[in-house]
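Encoded as structure tokens, the following chain is the form predicted alone, with no partner shown.
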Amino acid sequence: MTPTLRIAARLLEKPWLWAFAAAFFVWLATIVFTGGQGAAAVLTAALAFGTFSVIVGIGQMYVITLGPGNVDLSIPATMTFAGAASMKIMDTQDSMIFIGLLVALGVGVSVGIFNYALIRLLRIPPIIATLSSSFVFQSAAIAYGRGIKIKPPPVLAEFTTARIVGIPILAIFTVILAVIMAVVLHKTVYGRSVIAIGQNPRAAGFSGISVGFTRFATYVLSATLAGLCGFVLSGFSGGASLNMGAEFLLASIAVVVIGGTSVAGGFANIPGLWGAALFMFLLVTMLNTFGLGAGIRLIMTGLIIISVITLAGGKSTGR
């Protein structure tokens, strides 16, 4: 086998490749249908909106990597509460942006601690614990924000919508964040502990890994990233609203699975998050461009996502 064929074979073994391939073909189908009009604009929009799915997807990916049963369903409520609290604290004042960011991150940390307390102290399964806490924090957001869309400071709004040579600046920062979290996952004791626990928690415990602390840190990480996402999404969308996180409940899980992370745990894939986020946005754009009805769009979206998940699959992990 020639070196070129060997490289191609290795690429085809990468589960994240299928997510990017799906995104490319969906984008190609869209611009062919429109005769090439708006091709760059569609990509720019995909990068802008995909950014938020990637931010929460990183945290969700770490949680899912811990193994079966681990999932964070409190992400939408955390985003909403963090967005509402930070916007209200800043009160449209540019001088309060840093304080607002700290508040959003603080909300995330608090939610993560609360989630793990339910899981560890009360022995509640993660899916139930995080879903229950989502009701608590969504209610807190309603009470705190009183249903009013709270506008962001002008500088924050400008920053979150700014572009450099046509590329959203938030996308650039999120790529940097993804690279950092990839290094953390594969090169640090904490990241390797997450993977080891997902592969075999008992063996990880016997090898000296603090399983409890690693799980605690992972749920806090997921909620903190959700708080960060709520902060920047509020700036991007013109303010915090009570339904701002609703679409990210399934999106945060979909980008993880479509991106090639194993739902069985023990194998994570950060590059695939970007491919999956772009694919999800471009798929909806394509179906809207084709002028399909809502019912047909939903059916086709489901079928296409199933196909991509089947191809991306992820690696199986030994137990």
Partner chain sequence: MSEADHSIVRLDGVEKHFGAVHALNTVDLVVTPGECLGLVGHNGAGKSTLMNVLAGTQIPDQGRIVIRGIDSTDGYTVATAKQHGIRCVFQELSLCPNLTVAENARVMHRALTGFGWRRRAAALILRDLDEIFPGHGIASQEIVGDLSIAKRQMVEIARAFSVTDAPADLVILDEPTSSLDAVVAQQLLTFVRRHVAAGGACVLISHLLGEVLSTADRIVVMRDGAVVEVRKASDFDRDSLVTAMGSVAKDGDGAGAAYASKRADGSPKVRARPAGQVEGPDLTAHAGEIVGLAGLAGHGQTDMLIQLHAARPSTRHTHVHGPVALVAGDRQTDGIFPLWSIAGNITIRSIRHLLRHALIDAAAEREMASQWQQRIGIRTPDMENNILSLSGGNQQKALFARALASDAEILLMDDPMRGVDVGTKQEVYRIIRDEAANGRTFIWYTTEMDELKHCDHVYVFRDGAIVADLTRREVTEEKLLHASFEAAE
Given for the second form:
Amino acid sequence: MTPTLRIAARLLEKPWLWAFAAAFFVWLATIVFTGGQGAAAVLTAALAFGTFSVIVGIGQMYVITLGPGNVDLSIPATMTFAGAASMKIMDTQDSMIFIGLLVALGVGVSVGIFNYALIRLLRIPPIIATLSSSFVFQSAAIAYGRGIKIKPPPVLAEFTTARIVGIPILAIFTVILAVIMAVVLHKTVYGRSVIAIGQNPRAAGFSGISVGFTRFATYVLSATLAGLCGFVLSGFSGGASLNMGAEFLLASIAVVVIGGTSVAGGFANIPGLWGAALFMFLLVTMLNTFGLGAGIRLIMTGLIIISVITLAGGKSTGR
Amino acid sequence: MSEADHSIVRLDGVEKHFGAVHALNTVDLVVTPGECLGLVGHNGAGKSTLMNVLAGTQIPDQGRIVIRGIDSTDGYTVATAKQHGIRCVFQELSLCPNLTVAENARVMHRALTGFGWRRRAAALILRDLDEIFPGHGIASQEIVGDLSIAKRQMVEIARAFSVTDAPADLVILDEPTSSLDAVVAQQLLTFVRRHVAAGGACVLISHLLGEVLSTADRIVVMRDGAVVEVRKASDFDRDSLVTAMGSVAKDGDGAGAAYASKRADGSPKVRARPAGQVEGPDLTAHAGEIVGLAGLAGHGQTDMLIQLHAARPSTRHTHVHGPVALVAGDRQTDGIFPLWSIAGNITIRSIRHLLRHALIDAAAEREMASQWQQRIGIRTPDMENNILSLSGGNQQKALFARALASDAEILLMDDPMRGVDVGTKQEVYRIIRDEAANGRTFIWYTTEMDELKHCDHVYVFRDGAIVADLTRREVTEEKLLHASFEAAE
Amino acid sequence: MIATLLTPRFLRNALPALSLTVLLLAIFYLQPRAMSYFGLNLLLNLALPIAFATIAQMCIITVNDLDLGVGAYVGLVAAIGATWLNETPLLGAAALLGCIAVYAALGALIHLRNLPSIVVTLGMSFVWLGLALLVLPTPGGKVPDWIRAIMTLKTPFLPFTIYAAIGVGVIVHFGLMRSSYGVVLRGAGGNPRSVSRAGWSLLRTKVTMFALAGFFGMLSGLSLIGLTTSADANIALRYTLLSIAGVILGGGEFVGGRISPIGAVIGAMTLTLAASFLSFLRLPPDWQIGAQGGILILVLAFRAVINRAEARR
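Given the form predicted alone above, what does the protein look like in the form predicted together with its partner chain?
Shown next: the complete complex, the earlier chain at its head.
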């Protein structure tokens, strides 16, 4: 094998490759259809909107990597609550932005602690725990952010929508965040512990890994990132709205699955999240460009998720 | 062939391999109506595999299964076995814990359907419970999950003997009395005699030699996957049975070196007492010692190791001084991280010591992996290959390397040599001796007699308690078997 | 006598009914006028569709899976009910049968490929929603008169909803808890290996339970539009989470085939009442969902305490 071939072979093994390839082809199909018009604009939009799925997707990916039964259903409620709370505290004042960010992150940390407390104290599966807490926090968000939609401080709004040579600043920051989280995943004791627990929790315990603490930290991490996402999304979309988190329950899980992370746990990759987020947005754009309605778009999205999991996911039971 | 025609089941030259391990080695077996066949042998002798073949849950690699004189080898499954009246009570619970006693009977019997099936199911299971275990105190509407282990076992046994459309000609009982008290166990054995007298047949597997001697008509002794003796029960007594089960004494390569106590100086690294044990000796281990845990499988040795592992540094009955690492025996559930490379599997226990600027140092990881590849001889072209690319023996070496490469001063080993080839074993024994000489403490649960000869002290477990504490000088196969089998008989 | 009433098992089984009673009493105390035909009707109006959705979810949970798409599915049924079923009843009925067949196929796919049901049903939620938007792009449609007639039936003594809910609970109870094949279906959740060793097809059990889920999801959608008189693709998205909560509130366990159909119906009613309860407390309706979550946590906490007491015995 020549070195180039070997590099190509190595590349083909990368689980995130397919998400990027799919995103690229969908983008190509779109611009072929439009005759090259708006090719860059579509990419810019994809980067901007993909950012939010990636932020929550990172948290969800860490949780899912903990192994079967682990999933965070409280992400939408956390986003909404964090967005509403921070917008209200900042009250459109630029000087309060930092405080607002702290509030959003604080909301996330609290939700995470609450989630894990439920899991541990009530000994219930994480799905039920995060489901129940999502009810509570969704309500808290509604009650707290009632009434008029509070606008974000101008500087925050400007920052979240600003671009450098066509690239959204937010996307650049999220890429940096993704890189950091990838390093955490592969290069720190905590990240290794998450992956180890996802593969074999008993063996992890016998290998001196603190299973309880790792799970706790992971649920807090997921909720904190949801809080952060609620904060920037509120800035981006001109204020917190009560259903702004809704689509991110599905989106956060979808980007994890399409991005090549194993739903059975123990195997994760960050780049795939970006590939999947871009793909999901570009797919919708392509179907839009083709003049297809919302119905077809949703059906396609769903079928793609199922196909990906069927092809990549389970092992045959051999019966 | 009048004998063949007469038999319920005949196995001809059945073989079964798991990888390199011969679980069954050309086994012949006949079960005829009206007899109870006792099956004894030490751990790993092949009893359970043989029964799984009979019950249709495992397919033999070689040999014939003949049922009532008809060759049924091809396509022999659980359904075939059931149809021919062959039932099995497995060691692990195979009832549905969410269903009631009567409903569990229904799952077994397709014929229990239509109007009034609940009444019929309840009557069926109660009839058999009453017949086998008079005064059992189990109601047919109780949820199985709410029952004690003993009662579940009773339901399971009664279910195996219950008859609707298919007969129950041959019932295989694999350690049926392990969770029953003496009175209930005696009820079962008495019933087995009645069942047999009525023309049925039973295979009784038990580690309680007394009950096999008193209940069985014939006794089959297995050793190393082969049948070594078949005789009438009356021709055996305890001693001759124990002798038949033991393997031919082999001389370990210098393993039996003279015993010299390492306990003269210093305080013990480990002192512990099994959770359920009231009196009797504590387990003690000093620096540089290799301590063996012996006895039959599942008598509390693994629990002891888990207790030691969880007790860092100390709890009331468990004192552990120094870092601990565990070498798993059940590789798939307790040891391997199946998605990782060999190197990743080795370094995981030590990553805290491989940090540079708070990040895991890849170079140091590679270094550790390649160093241990050489020291322990893991046969692979590349330590970055997936762990599952290795043979079982080499996977086990990687798990040893994980523990040995760590800072652990005390190494717990949970029967780690299961299914490992002889060559690998010898290499690992050597490393264990070297490491012990360097001052590390080994606590080694093993089911293999030969391995106990490497130990300075051997603690024999029975029913979750330590029943004997032998020094290397005192360890003989016979002593161990007697200590292991001498239960409340 | 008291001693048997306080055993952990009895307490655990009585918990769903107990929570419903406490909630009902609290409502009657706060608003005595609710204790009337009209009051009950108003309180429990929406309980029936939620009860159907909860039963659908329970069927899936029985075989250790989870359906994250049931809400969207109910929306699709509602959309079909308010359009095709009204205009061309045959086409409508065929479409609904097709939906149930898809559910059955999902069960087969999940079993044969050993897939995580969460992800598959999540993907299906997109598909259901998309189909619903194709059938009914904007909210509206017209509900067939017969559905409307059934749902607004004036029954003696108690509102129709209560009779129907009790009926559903009892029928499913007989189907799953008392029938001989129901035992096998639940056994497949409790110990699949043992059930397959006894010669039953696990594929068949899974397909049956998924098809049943599709059937009860359909009833949920149809009963819902009977009350609302028009449909909307997004009408029932909340039902996914509500139905899971209902099963758990009703005493069902997440894995292991431990379910209770009557409990599930009670759980659904409890959730419906929890929403109404707040308005009687003069709390803002914002806390509706929060109250549902709060009750869920409370009941789970009670159950944890009971289980711990049992473990100590």
